[in-house]
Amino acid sequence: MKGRRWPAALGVALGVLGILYLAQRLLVPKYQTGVVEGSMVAEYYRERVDHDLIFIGDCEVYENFSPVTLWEDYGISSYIRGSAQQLPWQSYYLLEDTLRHETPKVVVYNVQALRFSRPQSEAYNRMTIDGMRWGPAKVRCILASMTEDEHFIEYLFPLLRYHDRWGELTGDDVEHLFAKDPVTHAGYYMRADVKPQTGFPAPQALADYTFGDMPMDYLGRMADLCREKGVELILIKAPIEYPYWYDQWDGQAAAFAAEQGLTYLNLIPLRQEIGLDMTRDTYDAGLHLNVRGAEKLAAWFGGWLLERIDLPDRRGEPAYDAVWEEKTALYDAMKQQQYAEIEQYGELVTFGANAVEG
């Protein structure tokens, strides 16, 4: 008898298991509408070709710049591995994270979010962390990230944080329970929509400009990173006014770099050589570039890259050329879509605004 109760007992609790898990994933966010943000993290896994340049960051990277830009001008295979309000920290282990899967020539790191000095909301961090995989750099980047609400063994099992979402379950928990669809083209979101900019609040004195501790440590963390590996770091601030960018904190960017035998690029003096025209280059009045703003300051790094790095032209190669094609295709067909939504309803209909500060 006793002998027979074990595969019953077995099956039983594969069976809950099995039950568990399949709760687990319908009830975790999908992030495919509204705040598709929480998605785009996790797409990095599905590509099939390395990069030779990886932008690391927030919304100031995966809303401004355009990789099939810069792979139909030069030949360059890139890819964002962009957050909302991702934290400095969280950029360090998405880089560790990245180096275990490639080494590309050049990282570039925006380096708006260094005036963040401690960890901020768990409904960003779970747009970044949880789509990582599991290894030690997504370990260590959730103790580094976690407010003090928060529990690793929420992240461990989300079941544990989502258990009451029953309430809130739409089609798009039923529809993508196992398979997501790509949000972005190669980490980029797009949106063709234009809405000028007027301008913004004046700056506010603060009473401190001193970026914190916490951020500059993963700083330096990141540039050893890349030395270790071989790899170029680029700090860059993109070509976006507001929030507001104290000089303040331009100059310590600017003495980081130079202490650190890097190069540092503030885009904001240099929109009109790179060609912006903020009153059709932004869809949400200055605060990110649209498809037409990303695709002109895509053109413009990528040249000023290849005047100081030897990037690799891939276009030729079999591997590369059948990737590219594709997610050209997808970025084409994407962008004539939201062109046509515009024209005929003066707005976007199926990619609705940003739901979250990036």
Contents of the next structure:
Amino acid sequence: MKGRRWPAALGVALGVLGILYLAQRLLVPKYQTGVVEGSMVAEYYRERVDHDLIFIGDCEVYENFSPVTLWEDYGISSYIRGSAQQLPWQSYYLLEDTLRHETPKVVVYNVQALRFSRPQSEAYNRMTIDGMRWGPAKVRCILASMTEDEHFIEYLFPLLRYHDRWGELTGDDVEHLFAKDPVTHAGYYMRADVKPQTGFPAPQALADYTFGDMPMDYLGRMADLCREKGVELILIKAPIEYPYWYDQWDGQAAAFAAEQGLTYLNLIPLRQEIGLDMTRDTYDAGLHLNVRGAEKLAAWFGGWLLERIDLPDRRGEPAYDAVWEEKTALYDAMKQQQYAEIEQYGELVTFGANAVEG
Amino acid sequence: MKKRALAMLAGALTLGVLLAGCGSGKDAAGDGKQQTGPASKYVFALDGVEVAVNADMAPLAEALGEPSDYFESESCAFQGLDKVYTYGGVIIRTYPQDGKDYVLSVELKDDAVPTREGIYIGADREAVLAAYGQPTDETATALRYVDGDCTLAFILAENMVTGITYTSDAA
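Let's see the other form, the form predicted together with the partner chain, since the form predicted on its own is already up.
Below is the whole assembly, all chains and molecules, this chain first.
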């Protein structure tokens, strides 16, 4: 009799686990419409070719550089490991995670997030961390990122965090229960609309302009890790004026780079040389570039990079050609779709904040 | 046998229902933080309206009337709007949380708007020390007073106050 109980108990246990698994798959946010930024980090693991150039950072990289342009103009295979409000410790662990999969020749890190001295927001943490593959880098990233109200176990079992999302479920949660659509183009988030930059408030005076210990520690770790792996680390500040990038911050970034033997490039004063016209090349009044601006910036930056570093032109290599041909087709199709929506409705309706989850 | 299995399954489902019902109070896509921070003795008064950091901006904006300038910017991934209200020489910045806007900082930009304790842009370092006592910390270019959820900073150049900011600990 006892012997017959075990299979039944096992069956029930597996059934319960199955239900919990399905519930978790259903309840975790899918980030497929509107706020798609939570899908970005996981998309990287679908990549089928290696990259010679990796960008790491927040929206100042994933909205401002077009990898398709870098491919079309220079044959550079690149990827942006970006996420919304990506903090320096998250950038470090994403770098560590990336270098487990491949060894690029160059890593470009955008320094804007150095202004954050401590964990900020659970919503942004989730968008960066949930998509990471489990491993030591993800565990350490969670521990470094958690705000005081967060719990590690909720990252381990997201059902514990999202169990009360029943009332918020949409068609997207069912449609993308097991598979998600790509939302980026090699990590680039595309917007084709235009909202001219008009002006920004005066910068706030700060009592202390010194970057915090935590971000500088992780920046140092990024430099060490790149050195150890033979990867050239380049620090940049994207050509975006707001949030304000203080001269004092710029000086610290430059001093760190000089001390570490790295290149630091502040792109704000180079906007004219790049050809950026902020009355046409931004979709949100100057906070981020639109696709036209991102293509201009990528074209300029690729040229600047090749003057300094010998990156291979992968065009003509069948494996790369196949992958990038596919990416370019998807990129062009989305660009045309966005232009068509703008033409028809005067604004984007299926992308960005206007998009409504199905 | 079947009854026992069904009982276990029912137990698990009950647990699931319980889990679903015990909302954590966090917005699934939101921050989850609540405005429970301690108040501070450092509060700025503008035209008789007390403006404290981490206060709900909506009633303040109503009481203060039309700002002389207003700017808003969308945060990354649509987590709300960062707003900047300018009332003459006073700039109030807000941060979004759970569908509301809260005061992130108050900055005094000219000598027409003193603090409640009478310090204004252009006052000297000694006047600040006389009004506020010893600072929580100080550097060559700033005196900082921390109380509760607010840091009041006087930024100095050649011992003269050139900037005054009330900043939330949420910053």
